[in-house]
Structure formats: structure tokens, C-alpha cells
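In C-alpha cells, one chain follows: the form predicted alone.
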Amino acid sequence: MTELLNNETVVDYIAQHPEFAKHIDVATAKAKEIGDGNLNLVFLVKDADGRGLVVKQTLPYVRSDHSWKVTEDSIFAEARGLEAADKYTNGLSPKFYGLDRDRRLVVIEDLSDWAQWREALDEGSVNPGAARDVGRFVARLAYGTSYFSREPQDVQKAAAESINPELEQITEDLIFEEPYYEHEHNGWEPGATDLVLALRDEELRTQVAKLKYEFLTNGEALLHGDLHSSSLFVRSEKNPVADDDTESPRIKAYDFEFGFYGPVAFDLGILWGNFLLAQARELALLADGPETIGVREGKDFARFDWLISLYEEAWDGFETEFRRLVGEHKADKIFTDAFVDGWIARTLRFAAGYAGAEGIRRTIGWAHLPDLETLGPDRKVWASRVVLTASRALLERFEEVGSAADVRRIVEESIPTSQRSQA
């Protein structure tokens, strides 16, 4: 097992590696462990002048359950993702300083002036342009690592090198299996039991099977693999940009350890599923009781309207950027405009399905999130019911989706029925 660093030894480690030490004054540097994830230690190392870097080291177990052993080799997926994102996404990820294979760690740019997007959303923020830039991030990474821009042999070699079976298995279990059966990882509010039990349905399982099969078999581009709002930084009051500045990055994507070659729709769908959690939280906070979920009279729905628009903002960012890149260069001339249109439409449909699967997993499966967990008991039930009802609708109807506006419509149409008992 790799020797794990701590707040004292990480500074010594940096001092012994000139390629990392050149970014800070090691003599005045201090470290703090800031990780809140289950699979890594994350250290912020800053010197007296405020210059910093981040060291991320893989844990050999799940932080919340030390008996659950995991591979330390996920750091190699992290490094591949960071390197590719640094190369292709034009500033939408941290600068990548290097990988230490023996110590199972990476060193990256300090982003402490940025804010974790989930935390910002849970505090009530509005972040113009952030969803657009996440869409651009997905488009640039997908294009840069796929057959659209590279020779087939290059893609196939990269895909083979990016196999990440243990973490892919975690995703398969948590998103595509456990929530639809009895499982020890599942847990939910008693007030949502009727909706949970209704998920154990053969027709719904068939819809999930279509998504899982696509996940398992469509290795078309390098994915982030876990692109939720806790894996994204947004600008804060420490590093603002003007509203009319459309070129400066509004986000930075990080935490690439779940990366592998898979369907591009998966990254978009995970993002959308987490938008749904934020929307459900906002609805619950606005409501006076379950019967007033979604009722606008006497309430300020401006922030909810922004949140519900994020499906379209992210998709527009993705589609516009992807079409721009493909329009400039396609590695294979047989990829006609009509083929590209069909590929984009298919990606949209599957993204809607993956959003539903992610919403269900985050509500009743393992690894719940603060969006709902920090609500009071009653509002947590109301929000859970919104997510479960909308997520089921997305699973049932993803194959009919023809626009991001359809995703928004399916979610909005599900809200009025979410509080009705299914017993």
C-alpha cells in the first residue's frame, strides 16, 4: 500500500520535487487537507505570498467505509483526464503539473479562489454562463479524444490505455442496478417509499438496461465520468468576470478518477441529474407544504426559472461548440453533416436518460448529496419526491426527447404530480 501523505509530510514531498516546488516558496508553505470526497486525499499547499498548488493522492479504501477497498490505480485515470482536459478544453480545467506514479498522486493548479458549484448552488447563487461552459468542456473533451478529430488507431490505443474497470463497476452498480432492487446501499425518506418501490418495475428496468448497455459498449470518447456539481468550480467574488465576457472560463472541471472511454451522453446526463437536485431543493424551500410545491402565487420563482433553464444552457454550449469544432475539421470525410446531426440527436436522447438514472441514484442510492440532505425533514421528503418523479419520467421518455427544451418540459410536467401517493 502506498504511504499516505499528511499536512506535514506533503510540504516535505513538494520540496523534494523541483518540478512541483518551482510553483511555490516551499520555505514558507503550509498545507491543509481539504478533500471531502470518498476516494482521495486532497491537500492545498500555499506559501506566504498566496501562491499555491494542490496535491491529490488516491486512498486505498473508501473514506466513509474503510472496509471497502478500492484500487489506488484510479490516480492514473485522474492523470489521463487532467492531461487531456488541459490539452483540449482551453482553460476549463486546472493546469496539470504532473503525476507521481509510485506515490499515486497528481499535482495541479490551486483553485482556492474559485467556489465549488454545489456549495454555491446550495447557498442560493446564480452563476451566468457556468452551464454553458460545462457544455463547452464536454464538447471539447469529446471532440479532442474521439474519432471526430483523431485517427482510428490513436483512439483505439487511447481507449485501451484508459480502461478503468474497478471504478466503472462502481458506476454500473450504483447507477444502473442497486436502486432498482433491494440493496444494502439504498436508503430514503419514509415519505417517498411508494415512489421507491414503484421503481422495481420490469418496464422501467428495461429502460435502465438500454442506458447501461450504451454505457458498457459505446467507448466513443474520453469521459470525465462523474461530472456533477461537486466536480466543478465556478467563479467567486475573489475572481469575478464581467457579465458580457463570454470568453474567460466560468468553470473548472476536476476529479477525473472515474474517467474512461464511454458515451459522451453520460457526462451530460450526470450534469443534468444534478441540476434536477438543485431544482428540487429550490422548490422545497419555496413551498409552505407539499400541496404548494411548484405553486408560484406569492412566491419569487426567479431563481428556480434560472435553474430550470440550465438544461438548455448546457446543451446549447455543448452543441454549438461541438458543431464549431467538427465544422473546422473532421478526421474522417465519411462523417457527413447528416451523420453529425444524427450523432448529436442520439447524444441528446441518452443524456436525458442518464439524467433520470443519476437523479434516482442520488436520492435513494449510495452517496446522497447536500442538496437534499441539508433540508429539514419535511422539505427533504418533498424534494425527494420531485426528483424521483421527474427522474422516472425521464427514464420512461428519454427516447422521445428531441431538444433540451423537451427535457425541461418533462421535468416541469412531473412537478404537480410529485406529491401524490402512488400507494
Second form
2 protein chains.
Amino acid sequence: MTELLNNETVVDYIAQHPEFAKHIDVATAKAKEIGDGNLNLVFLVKDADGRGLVVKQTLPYVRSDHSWKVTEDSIFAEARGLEAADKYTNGLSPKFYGLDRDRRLVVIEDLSDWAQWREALDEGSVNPGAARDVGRFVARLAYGTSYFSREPQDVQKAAAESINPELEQITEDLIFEEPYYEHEHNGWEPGATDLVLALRDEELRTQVAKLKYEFLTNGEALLHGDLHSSSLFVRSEKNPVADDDTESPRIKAYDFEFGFYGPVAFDLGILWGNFLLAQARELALLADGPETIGVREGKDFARFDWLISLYEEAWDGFETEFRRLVGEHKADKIFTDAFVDGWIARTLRFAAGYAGAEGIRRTIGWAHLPDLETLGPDRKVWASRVVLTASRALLERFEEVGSAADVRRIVEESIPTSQRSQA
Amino acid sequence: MTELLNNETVVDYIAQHPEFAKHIDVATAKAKEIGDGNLNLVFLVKDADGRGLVVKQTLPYVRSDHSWKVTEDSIFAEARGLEAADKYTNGLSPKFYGLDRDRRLVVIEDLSDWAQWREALDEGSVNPGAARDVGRFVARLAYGTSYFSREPQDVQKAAAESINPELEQITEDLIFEEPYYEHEHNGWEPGATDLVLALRDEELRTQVAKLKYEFLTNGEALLHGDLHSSSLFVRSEKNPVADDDTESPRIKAYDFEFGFYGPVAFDLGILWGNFLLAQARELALLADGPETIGVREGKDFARFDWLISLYEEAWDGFETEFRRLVGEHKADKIFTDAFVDGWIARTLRFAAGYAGAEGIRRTIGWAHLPDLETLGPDRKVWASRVVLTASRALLERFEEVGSAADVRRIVEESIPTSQRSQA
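Given the form predicted alone, state the structure of the form predicted in complex with a further copy of the same chain.
First the chain shown before, then all remaining chains and molecules of the complex.
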């Protein structure tokens, strides 16, 4: 078992490693464990001048239950993702300072001036340009690690080195299996039971199976693998940028331990599913009762309108950047323009499906999120029903999706008042 | 560099390895090098009682050009494929006796009573049930090595261990690239030039790109990887079976060095492409001139009718066996019947496309085959034109294919007289 660091020994550790120590003044450095996840320790180490770095070390057990042993090798996936993102995404991830294989830790840039996007969203933030930059992040990582930019032998070796079976299994079970069966991990508000039981349906399972099989078999690019809004930083009041600044990064993606070679659509879909959660939360907060979900009279829907625009903003960021990169250089000349068009269209369709799978599992599966959990019980039911209805529609219809605007429309049609006004 | 065996030292080698020696009487054993490939030595070792085994050792260079160095690691792919086929295909491959990693060799069952299928076909054979058994072989190998029967973590580890970048590159270049561009490897009869130049077309390249990308990214099962009729044995007069014997194997698949985790459709499509070559050869032999290709008057088309039935026979063998296996046990319950139906339909479509790619590259690419090469120059042109026309149609239309009968129809419509009779 790896020797775990603490707030004292982590400073000594940095001091003993010049390649890390050069980033701070170790003589005045102090450390604080700031991790909130179950699988890692995260130390923020800062010196008297405010310069800092972050040390992330894998736990050999689940933090909340030391008898539950887990792989320490997820740190290798973390390091691979950090290194690739640092290399390819042009500032949309923390700087990667290095991996210590024996100590199962990585050292990265201090981003403590940034805000976790989910926390910001749950407090009511509006973050112009953030979704676009996440789309760009996905495009750059996908392009940089795939056959679109690299020689086949390189990709095949990288994919083989990047397998991550234990963490992939978590995704396979929690996203693509348990919510569609009776399972002890599932949980939901009684007011959503009718929608939950209706998910245990062969036709819906068939749709989920298509998404799962794609996840299992389509090893096209190195994924982040868990690209939800708690894996993303956005700017805070500590590091603002001007609205017209189109150059400075507006997001940083982190927590790469779920990375592996999989379908690019998965990263986009997980992101979209979390947009749906934020939208449902906003709708629930705006409503006075289940009958007024989505009723605009007397309410300020400006923030909701921003939230519902994020599917298109993220997609546009992805597609524009991916086309720009492929336009500059394609590793294989037989990847014609029409082939690239078809690949993008297929990626869009599967992303819509993954969004639905993420919405469902975050509402009724094992890993709920503050977006809905911090609502009162009534509003949680209202929001859950919106997410489940929209997610189911995305699962049923993802193969028909032809644009990010279609995703938005499918979600809008799932809001009760939208359905009434259409009836 | 590995120490290479010869007809004398191979017997000593067997004698020193009891796990191999037990299959023969080494005291009376004699060896003969029978390999005809460029990348391996193949020794048939037989004792005085007629018991034998085969030793296949990788060459570190191309046999015809010792200055051309090639990977010796293809023997590991060979061993993986032999072992998996021996385990899963129920007698449709040679028994696998073992791998010697240091000597880069495998030892397998002696199948010298069997006939290479291509040689048999080129001599005019009819082999009832052989195509069905090849379909079963593909079904069993695909099922046994994929997510349909195995736990995800096992498949992911097996796929990572099975990468075969150098040999995959050969396929990528020779099948999915060179024939669609001007390339020094290409060669054809002048009488086919119009059809060859017409292949250098963006729309056709787009179709090939779809097939190539699927080959590169869809790591769903361990493939044979080169399943043409020179990688298949059929029964000969030395080991016949009764026509009504539906149990005894009618084929043995061998030469697994191109194996890797890829799309199941690829194995089926390569097989189909070689059926097309055999059909074109038969048509050319039956015709008196280019105007009478496919004209039945006064000719015996019985063997052609058998050859053109092989798409459906092989597919039926595959689909029936795959459905039987999945019906007995699925590793993942969310793989619903409708999902399996969809997977089979998609596999069929891509197989049709791969058949077209194989037909083209075997006619104008770097690796021609005796099927056409042993025809006289005129008949070679006639046959080439049939293959190129049908292959192009398969590439253009593979996404519309809904049955193996559709594949047959697309090929039939590409025979000049069929086109005339339809006009």
C-alpha cells in the first residue's frame, strides 16, 4: 500500500522533489487537504507569496469506508489525461507538473482562484463562454489523441496503455445498467416512482444498450470520461475576464481518472446531461407548484434561457474547433470532408443519447448531485420529473437528432407547460 | 534475432520439448519446410506412423528480401488467435499445442490431409457446407471473445493485449488507402484502367473511410483478421465426410497473425470478397468473350450458382450460430433481443462494405491472388471488370444492405449480362 501524505509530509515531499519545488517557495509553504472525493487526497500547497500547486494522491480505499479497497492505479489514468489535456487543449486544463508512480500522486497547477462550475451554477451563476470552451476542450482532446491527427500505430498503442477497466466498470454499471432494473443502488423521491418504474422497459433498455455498446467498443479518442460540471472550473470574482475577451480560457477541466479511449460523444453527452440538471433545478426554483413548471408569467426566465442555450453553445464550440483542427491537418487523407461531416453527425446523435443516460442516473441512480439534492422535497420531485421526462425522450430519440437545437427542443418539449401548449 | 529452425533442428527442438514431443514419435520423425508465405517458416514434422505436428516460426525479415526487416511479434497474435479459436470454435481451427515466446514459434495440429480452400476453388471444387462452417467459426470466435459472453474488464484487458499495430498497418494501407489513390503498389491489366481510375473519387473514398474508421476504432471482438480462402482448409479426398454429416467440421481456419480486436464484420467481409473473386474467375472461364460474361446458353452454370450462393450460406451459418450462442447466455442482460437484432444488421452492412474493399484491393492493389492471376490475360480482364464493378457497388451501397441476399443481388447486377437484361 502506498504511504499516504498529510498536511505536514506533503510539504517535505515537495521540498525533496526539485521538479515540483521550483514552482513555490517551499520554505514558507503550507498545505491543506481540500479533497471532497471518495477516491483521492487533494492537497493545496501555497507559499507566503501566494504561489501554489496541488498534489492529488490516490487512496487505496474509499474515504468514507476504509474497508472498501479500490484500485490505486486510477492515478495513471489521471496522469495520462492531465498530460494529454495539457499538451492538446491550449490552457483548458491545469498545467501538469508530473506523476510519481510509486507514491501514486500527480502534481498540478494551483487553480484555487477558479470556482467549481456546479457550485457556481447551484448558486445561480451565469457563465458566458464557459460551455463554448468545454466544447473546445473536447474537440482538442479528441483531435489530439485520435486517428484524425495521429498515426494509427501511435493511437493503437496509446489506447492499449489507457485501458481503465475498474473505473470503466463503475460507469458501465451506474450509467448503463442499474437505473433500468430494480437495484439496491437506486433511490428517488416517491413522487417520481411512476417515471422510474416506466424506465424498466425493453425498448428503453435497447436504446441504452446501443449507448453502452458504443461506450465499450468505440475506442476512438482519449476521453475525460467524467466531464460533468464538478469536473470543471469556471472563472470566479477572483480571476474575472472581460466579456469581450475571446482568447483567455473560461474553463479548466480536471479530475481525469475516468479517462480511457472511448467515444468522443460520451464526454459531450455527460456535459449535456448536467446542463439538463441545472435547467431542471432552475425551473423548479422558478415554479410555485408542479402546475407552473415552465410558466413564464411574472417570472424572470433570463437565466433559464441562458441555461437552455448551453447545448448549442457547447456543441458549436466543439464542432467549430474540431472542423478548424481537421481543416488544418488530417493524419489520413482518406478522411474526406464528407466523412468528417458524417463523423460529426454521428457524434452528435450519440451525445444526445448519453445526455439522457446521464440525466437519468443522476436523478435515480447511485450518485445524485447537489443540483437536485439541495432543493426542498417538493421542488426536488418537480425537477426530477423534468429530468426523467427529458432524459427518456433523449434516449428514445437520439438517433433522429440532427442538431444541438434538436436536443434543446426535445428538452423543451419535456417541460410540462410546453407539452400542454403543444397539445 | 531469433535463432531460426531448419528441417534438422526442428526435430531436435520438438524432442527437447515434451509438451510437443508427446504428439509424435520423435525417434522416427522427419521434417519438411512447407511454408509459402513471406513472413514465416512452416515445418511439417511427421513420424513413421504418420502422426504429425506443425511448427510455425516467424521470420525476422521478408523471405523474398532479407534486407526488409519485419516484426517477429506477429507470432504472439498468431498464438492468441490459435488459442482463442481452439477454445471457442469447437474444432474449426487447428489444435493449439503451444507458443515458445523466445523462439517466436507456435506448434499446432498437423492438418496436411486438408486442402487449402483457394487452391481447391481454383481447381474447380465444390465444397458443400464449408461456407456455413466459416460463418460458424466467425460467430463462435466473436461471441467467445466479446462483451456478448465475457465480463467487460476481461474484454478490455484482452483487447489491450491483442493490439497488433504493425500488421494492422498493412491492412490499413493495402485495403483502405492505396487502391483509391495513385500508388506504386497498385497494378492491373490495361483493360481495366477505366474502372481503376474511376475509383479515385471522393464519394467512394468517403465510403472507404467509413469502413476504415470502423476497422480502426470498433474493438468489439478478437478477429482472425485475414479470413480469405488461403487462410482456410477444406476437406480433401484424404478426409471426406458424408454429405449428410452435419456435425463434423468442414473447415479449419489458420494463419491468425493478423488478429486484433476489431469489427466482426471485417472477417465476414474479407471472406465474401474472396467469394466474389472465385465467382468472377468462374464467369471468366465460362465465357467465350467479354460479351458473353454471364450468358448461360450452352454453358454449365451449376458451379457458379453454388459459388454465388455462398454469401447467404456463410451469413446464415454466422447468424444462426451467433443467435444460438447469445440465446444460451448473454454476459449483459441489457443486451436485449432488439439490440442483438440491431447489432447483427449493422454487422451485415459493414460486412458488405468490407467485401467490396477486399474485392478491389485483390484486383488492383499490392497483393493479387491466383484466382485471377492464373487466368489468361483476356479472361483476367473480364474477371477483373466483374470484381471491380461489383466491389464498387458494394462500397456505394453497403449501408442499404438488409440481407445476405442483397449482397448476392448487388453482385449479380454487376455482371454485364445481368445489367443488359435489366436495362
